[in-house]
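Single chain ahead, written as structure tokens, the form predicted on its own.
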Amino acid sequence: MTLSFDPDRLTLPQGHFIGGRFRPVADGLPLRRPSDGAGFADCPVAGADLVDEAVTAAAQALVRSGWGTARPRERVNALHRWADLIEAEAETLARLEAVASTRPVAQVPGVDVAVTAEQIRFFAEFADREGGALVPTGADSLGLVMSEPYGVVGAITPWNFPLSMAGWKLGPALAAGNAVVLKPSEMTPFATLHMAELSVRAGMPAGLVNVVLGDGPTTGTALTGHPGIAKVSFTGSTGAGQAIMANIARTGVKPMTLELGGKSPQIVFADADLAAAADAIAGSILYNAGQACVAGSRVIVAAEVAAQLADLLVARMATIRPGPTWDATTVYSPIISERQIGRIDGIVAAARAGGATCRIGGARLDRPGYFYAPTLLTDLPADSPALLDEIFGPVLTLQTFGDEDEALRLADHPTYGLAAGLFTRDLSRALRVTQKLQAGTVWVNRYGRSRDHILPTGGYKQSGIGKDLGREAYLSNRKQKSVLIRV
């Protein structure tokens, strides 16, 4: 069976998912498909009352089911059943993901769906392997550190990878014994809604996974500020993260995990395998049309090989195959919205007006929808917005350096520190530069996440607080209690 489908004939989940059932709503925010710009659905907006209902449903589900206090292996088994069902529903999830998002339908089953199921299984296995500790104290006492779930976790996910980002939030929170109220992006909610429904079909307690739809100012604010939310986990822009922190501060104090924006450098030394470096760099900015927080958008290359690397990048960036996300032959993604493609084009135009050279691209593609040509900018002044601002599109900038110190100086961004890459055959240099880079993740002679879920992800500076993935993500969904017993 081909994955290609007619977007006008696809049945979409309707409404919020609260307490194990859908709550249909008549209207909401109008949605447009990125692949052709056509309006096709509405996204309802949950206000404070509906958010309160979802939080209450989550808290009640925890009490009724004993999810957080039952034998941990029961949680493990339930989460494995859910992961199995997610994989079994891969085609349905792929179409629901592709219709509204930037993800080509052929990529979703083997990447987004598979990664989501893997993450849920990965975190499930921590449930009966991570717990409290017996700690050394005096001989007349017994010291314990007990570990407990928080209760109800509020999660907000972005539009660029809706399924796998939901897995980032739901997997560790549920494995750790919590319930979740999740708000997906208002632009891409459909696959997340179906995944939530699958949790109930897999036998997990109804109300443990709730999905409320809506925008940030209304629904997101109500969710993060709700007194019944014990912890917040968010992935999105740095500006939105700042707003969430301010909202939490106004309404109380609670722990949070924030995975925010990036402007990640890729340093290429003269001794690097330039062909392999060009493949990795081009792949990182072409994948999802550069709409990823870790996109390696700043190329910093040794001056003596800069011209050769630029030629290789241009050649690779010219090979794209754009098309609608519902066509299984499509490889190159659209931009999420008219607003976002206009922002990308404005930054590129400003860079060119400021003296930058455009080696390839620099304009919208002449086709329906929101497609932007892969773009390589060189000769940029140091204060160019193209170097400083997170573009979130298929735009690379290229700067040159003379020595290692200059490479590190150029790589150090004043705001962001999410990820970085470097390419060299010199192991000592690789280790030395890795230690000095101000980034939460560093890739050497490659770029981009693997499916090694044990590696945590999270940024330095204003790229975030806390970690997703890894043991750290599981532990961040548990709170610790110190106990001292007199013997």
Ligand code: NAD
Contents of the next structure:
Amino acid sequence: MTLSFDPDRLTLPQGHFIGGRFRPVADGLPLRRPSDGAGFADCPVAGADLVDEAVTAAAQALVRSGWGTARPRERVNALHRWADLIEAEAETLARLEAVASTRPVAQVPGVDVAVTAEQIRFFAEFADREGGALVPTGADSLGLVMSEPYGVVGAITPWNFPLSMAGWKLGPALAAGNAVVLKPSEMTPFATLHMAELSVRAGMPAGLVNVVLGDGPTTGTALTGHPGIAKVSFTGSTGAGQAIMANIARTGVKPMTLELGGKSPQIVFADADLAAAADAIAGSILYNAGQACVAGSRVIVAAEVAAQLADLLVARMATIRPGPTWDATTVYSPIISERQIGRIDGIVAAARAGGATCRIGGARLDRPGYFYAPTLLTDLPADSPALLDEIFGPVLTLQTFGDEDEALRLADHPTYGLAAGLFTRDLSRALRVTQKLQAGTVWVNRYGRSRDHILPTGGYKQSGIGKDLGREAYLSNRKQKSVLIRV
Ligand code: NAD
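Swap state to the form predicted in complex with the named molecule from the form predicted on its own:
So here's everything in the complex, that chain up top.
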């Protein structure tokens, strides 16, 4: 059976999901489909009253169900049932994801859904394995470190991988014994809503997973500043991360995990397997049309092989298959919005006006919706916005270096430090450069996320605070209590 579908005939979940049921709302922010630009739905905007209702429902669900205090294997089993149901509903989730977002429907079941289910199972297994500790103290006392859930976690996710990002937040928070109020991006709420509903159908307590819809300034601000939210977990832009930090500081003090923007370099040394490097680099910027936080958008290549690498990249960037996300043959994604495609085009135009050469692309594709051609820019001045700003589109810049120090200097971005890649056959150089790169993730002779969920992900510099994935993400959803008992 094909996954292709008619976007006009898809039934969408309606309203917020609070206390285990949908709360339909008549109108909200008008939504347009990236694939054809057609208006197709509204996203309601929860104000402070509805956010408060969701936080209260979450707190009550914790008390009623004993989710965070009962035998942890019960949590493990419930989360496994939820993961099973998410996989069983892969086709429905794929269509709900594809209609509003940039994710081609054929990619969602095997990537977004499969990885989300796998990560929920991965985090579930920490629940009855990670605990506190008995620590060495004097013989007259017994020292314990107890580990406890925070309570209600407030989570906020972006539009670029809506399901996966929701999974990153929900998996560790729930496994660690918390309840969650999640605000997905106002542009892509539908698959997240369905996933939340599946938690109840899987037998998890109603109210444990709540989804409030709305924009950042209204709903996001009410959520992060709510006194009942014990911890904030955010993925999105660095600017919104700053606004959240300010709001938290204004309304109190609470821990937060921030997964923010990036402008990641990929360094190619002269001894690298150039064809393999070109595959990895092109793959990373074409996937989701470059709308990935870790997109390796800055190519930094040894001068003597630069022309060869550029030719290989152009050849790969010329072979795309754009199409609506609801067509199962589509591989190349649209850009999320008219505003964002205008922003990409503006940065590319400014780069060209500043003297850059455009080796391929550099314009919007002539078709309905918001599609941008894969673009390779060379000969850029050092202060070009194309080198400094996170473009979040299918745009690669290419700079050349003479020696290793220069490569590292170019790689070092003044504010971002999310990920980096390097390609070389020299093991010593690979390790030396890896140690010097200021990035939260370094990929060597490959680029992009794998399904090794044990590797934590998170940024250096202004790319973030704390980690998603890995043992670190589980532990960051629990707080520690030190206990000393006189013996
Ligand atoms: P965005 O920051 O505009 O929005 C992200 C989410 O935050 C949305 O749900 C939005 O409604 C909400 N938001 C915005 N302002 C807010 C505020 N003041 N208070 C509370 N919530 C607020 O980002 P986006 O355009 O949706 O996503 C793209 C960005 O996300 C890029 O910068 C990308 O690098 C980043 N991202 C990072 C990672 C990572 O793991 N580091 C992963 C995916 C995306």
